[in-house]
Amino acid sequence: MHVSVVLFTSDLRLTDHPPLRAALDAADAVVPLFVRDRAVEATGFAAPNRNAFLDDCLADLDSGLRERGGRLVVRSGDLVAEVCRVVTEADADEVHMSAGHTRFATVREERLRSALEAAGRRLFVHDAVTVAVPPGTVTPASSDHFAVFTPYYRQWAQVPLRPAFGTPRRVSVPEEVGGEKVSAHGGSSEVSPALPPGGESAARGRVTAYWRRGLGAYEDTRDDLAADATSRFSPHLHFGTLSPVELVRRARRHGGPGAEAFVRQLAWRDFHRQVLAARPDAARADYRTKHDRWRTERTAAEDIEAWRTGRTGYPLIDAAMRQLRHEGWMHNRARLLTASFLAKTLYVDWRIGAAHFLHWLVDGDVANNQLNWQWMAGTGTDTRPNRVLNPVTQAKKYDPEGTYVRRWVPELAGVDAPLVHEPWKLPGLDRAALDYPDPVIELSDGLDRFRHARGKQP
């Protein structure tokens, strides 16, 4: 009997899964395998929210496989060693997996290839599984990657997408290959109270609902903080319970300004991946250094703690940081504002903010997280690296009635707009009655410090 192994990584779905389809086409039986890689835990990337969401994804994947006569085999340990053990136990001829685009993923892939080849087995790596357009597919004439989004998007939009595959009807798994028990997460004090459920079933339910009610208005509502009108697909894209190729294809068939704006955001996701694939050091080091002498954990401890806990005195910033802790997620507009505030208004090293986001975000993703932080810090691909977002003017624009702020900052529940965004301007007794801090810094002072640090004023 010809057996193949499908190694699931960041592609925890059955629908539109090229490695699974190829394995089923090539073999009589397939071992669907997921390895809880101890190396991921050693990096600190396995944060509580993502671990909990992962448990849900694995349980849902196992359930979907069982409905088709199969099951998910879960192992823990060194990924290469565990895959090789499963290959031996199943007497498998080949392994299929999705391509990764971080340095960690590509190094791990090469280790696995070498180990399998030494054992006389083959590794097949499939692209366009976790991205719509793989890194390196489109490049400018003078470089190995695009550093500006708009010309990248023009070429990205012209790339023919691979076909989107359906869900397999049956998956046969050899009985002799065993694994660990698979179950959804049971909750923990370390996990955000309102963490969304993981898994392909939840993802596809969200797609159905959003396509019906939200996609058409996406262009007009995506920055409306109070409306909460974004898709919230990002955790599912991160864990691969949704296919970017399928989403782009479906959005294009839907058509209209909302769908076009939605596709553009998926292109941004691919853009960051092609930057990181070409410049893996950008996960830690400035993509374009400005020779900043950032304030650190030691020199800005009080400001950093106020930012982390949502007690900066700027209501929109505090609302966003509290949403992050409660849901393990934050609205994209709020991510931009909180990042600008920490890196530019408080002049704190962007890596401190990026690490905090990675701890809490269920969609915490090296490419998107680190490169968006660099974008806002002015050390990344932003063509206006010295722009500073004003949290008050932005709040009045994207939360004009103060609904978002009052949702997350109950201390200000009785304050009407526009003063809900500037509570320090309330009359004396009204201000004194609020259990809410004064601003940690005057915005003008923060702007002056940043401009001086960047050599933009004396």
Second form
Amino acid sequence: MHVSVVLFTSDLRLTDHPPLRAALDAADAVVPLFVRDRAVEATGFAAPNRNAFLDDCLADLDSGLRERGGRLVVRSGDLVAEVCRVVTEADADEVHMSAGHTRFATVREERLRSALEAAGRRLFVHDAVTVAVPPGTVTPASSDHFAVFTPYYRQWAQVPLRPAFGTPRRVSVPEEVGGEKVSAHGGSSEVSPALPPGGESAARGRVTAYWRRGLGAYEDTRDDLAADATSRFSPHLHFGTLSPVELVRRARRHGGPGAEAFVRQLAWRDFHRQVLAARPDAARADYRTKHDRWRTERTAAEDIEAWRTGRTGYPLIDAAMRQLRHEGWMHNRARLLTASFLAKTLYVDWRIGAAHFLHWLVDGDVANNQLNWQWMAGTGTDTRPNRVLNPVTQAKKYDPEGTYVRRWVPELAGVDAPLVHEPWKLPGLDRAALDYPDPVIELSDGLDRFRHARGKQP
DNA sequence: TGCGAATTGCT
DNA sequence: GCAATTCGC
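Right, the form predicted alone is done; let's see the coordinates for the form predicted in complex with the DNA.
Shown next: the complete complex, the earlier chain at its head.
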């Protein structure tokens, strides 16, 4: 009897899953395996919200497999060692998994390949599972990756997508392979109170609802903070409970300006991945350094703490930072504004902001998070000079009624727009009654105050 | 190789 | 509208 192993990573679904399909085609039985890799903790990118969401994903994957006559095998330890152990126990010939695009993922993949080949087994790594268009598929004439989104997108849009696979009817799993008990997360004090549920079932429910109501209006509503009309697919895309290939295909079939704008945003995921695949160090180092001498924990402790806890005195910034902690999620427009505020207005090292986001975001993703932070900090792929988003101007534009601010900052619940966005302009007595902090910095002198610290090195 | 384009801010 | 930088053709 032929047995193959499907190693699940950031692809926790049964629908449109090329490694699972290939494993089923190659063997009479498969072992669907997930390894809680101890080494992930050491990357510094693991976090309570994502661990809780992951528990939901695994529980749902397990029940999906059980409905099809199988089950999910979960192990803990060193990923390479555990996969080898399972391969031996099941006497499997081959292992199928999807490609990762961080340095951690590619190094781990190579270790696994060597270990398996030494044991006479084969590793198959599948592309186009966690992205629609894999890194390296399209490149500019002069480089191994695109550094500007628009020319990338023009080519990306021309790439023929592979067909989307359906959900397998039956998955038989050999009985002799054992694993840990799988159950949905029980919640803990570390986890955001309004964390969304994980798992492919929840993801597909969200797609159905969004396709019915949200997608058509995406172009017009995606930047409206109060409407909160975005898809909220991001955690599902991060954990792979949704397939990017399937989403792009379905959106294109749907058609219209909303679907087009939505597909364009999905292309940003692939764009950031092809940058990170070519420049893995961009997860921690400047992609294009400007030799900034950032303020740090040591020199800006109070400002950083005010930003983290949502007490900067800029209502929109504070609303967004509180939403992040409460939901483990933040509106994309708010991510740009809070990042600009920390990196450009407070002139704090983007890594400090990126680390805070990765701690709380349930969709926290090395490629998207780090490269978006770099984009906003001016060290990334955006070349435009000194782009500072003004938190008051942007608040009036994207939250004109102040609804978003009042939703997250109860101190300002009784203040109307436009003053809700600049409460320091309220008459003295009204302002004193608010119990809301004064701005940590004047917008006008923000950059000037720190610019002396910024200079080119010889 | 000159030129359009880039999740924009400020006048 | 202009700012004023870099990519990619």
